[in-house]
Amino acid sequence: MNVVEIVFSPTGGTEKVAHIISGHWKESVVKIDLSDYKTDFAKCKIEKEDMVLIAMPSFGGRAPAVAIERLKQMTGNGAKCTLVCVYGNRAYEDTLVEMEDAAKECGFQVVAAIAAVAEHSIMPQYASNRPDESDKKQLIHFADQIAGKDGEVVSIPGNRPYKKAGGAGLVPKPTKNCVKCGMCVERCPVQAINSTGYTTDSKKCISCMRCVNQCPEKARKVNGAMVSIAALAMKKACSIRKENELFL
């Protein structure tokens, strides 16, 4: 039996949460990166005996469309899976039910689901430095509860039909510090950045912030005024610490 971690984590927060859980199940974990556009996900092998964790961030209360699309290329073969959606302390809304539907369509047996909090990828003042030590203890406790679980999850919160998905509200741009190293082009999960002017195609961009997060020169930025407006709009919803939730 393998522990298989299927993760879409552009800036690393979702990956941190996933590692805490799957690493508690088994030291050696098979990892499948849904952000890698070069991977042929139809060839990723899942056995019935495997213990699978599928983790994605919540983007405006929905699962990232590209992550769902790539997940659906895989075959679950009846393997037990745990869903994990990670959000920046605002709300995850329909993310988990959307993940549940996709996982079942692939042939996975969904035995549990977790909504977990990690530092917001655009506004790091919300859920700053999470998952913290308290989160880690709670997630490990969840992992223990899931390990002995048989049967499908009873109920996962969310709505069908899902809420309408938003567009890319914040599109990163290169600054004068750009040295044209090409890392942003290579790492973009949806190939939205061109290799000449390093500008971003707003129709392809999903505002995942990977290019901003991983640029070695810190040479990619989003509009600061727009971020401030968004942060102010979210302040009330994000001001109270939200705890991780487990659904069995």
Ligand SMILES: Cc1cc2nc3c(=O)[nH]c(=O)nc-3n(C[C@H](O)[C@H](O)[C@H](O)COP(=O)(O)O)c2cc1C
Given for the second form:
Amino acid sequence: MNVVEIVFSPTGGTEKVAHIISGHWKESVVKIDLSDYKTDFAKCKIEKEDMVLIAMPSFGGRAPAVAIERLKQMTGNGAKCTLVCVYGNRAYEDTLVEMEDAAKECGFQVVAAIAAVAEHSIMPQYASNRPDESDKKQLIHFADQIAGKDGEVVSIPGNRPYKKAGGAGLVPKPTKNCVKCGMCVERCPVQAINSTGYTTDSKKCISCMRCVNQCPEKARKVNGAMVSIAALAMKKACSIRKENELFL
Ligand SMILES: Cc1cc2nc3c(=O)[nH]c(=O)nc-3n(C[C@H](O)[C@H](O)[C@H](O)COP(=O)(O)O)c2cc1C
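Now show me the form predicted together with this ligand, since the one above was the form predicted alone.
In what comes next, the whole complex appears, and the chain from above leads the way.
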């Protein structure tokens, strides 16, 4: 039996949460990276006996479309799976139900779902440094409860039809510090960055912040004024600590 982690995590928060859970189940975990556009996901093998974790961040209360599209290329073979949606302390809305529908369509047996909190990847003042020690304890407790679980998850919160998906509208740009190393071009999950001017195709960009987060020269930026306005508008919703939730 393998523990298989199928993860979309542009800036690493989702992966941190996923690994606390799957790493508790088994020391060595097989990882399938949904942010890697070079992978042929149809060829990724899942066995019925595998224990699978599917983890994605919430973007505007929805699952990232590209992550769902890549997941849907896979075949679940009836393997038990746990869904993990990771959000930045505002709300996850329809993310988990969208993930549930996609996982079932692939042929996974969904046994549990978790909504967990990690630092907001656009506004790191919200949920900063999460998952923290208290989150880790809680997630490990969830992992133990899930390990003994048999049968489908009873009810996952969210609406069908899902809320309308809307982009964050924040398109990162290179600054004068850009040394054209190519890392952002290579790592952008949706190939939105052009390899000569390092400009971003705003139609392809999903505002996931990976290029901003991973640039070794810290040479990619989004419009600071727009982020400040969004942060102010979301202050009330984001400021009070939300706890992780388990659905069995
Ligand atoms: C485009 C975008 C939209 C987001 N929308 C939400 C949201 O609706 N609710 C929320 O609580 N957090 C939201 N966040 C925060 C992320 O869900 C959170 O930071 C998550 O941990 C990011 O995952 P990653 O670190 O694996 O990339 C959003 C982040 C981005 C980049």
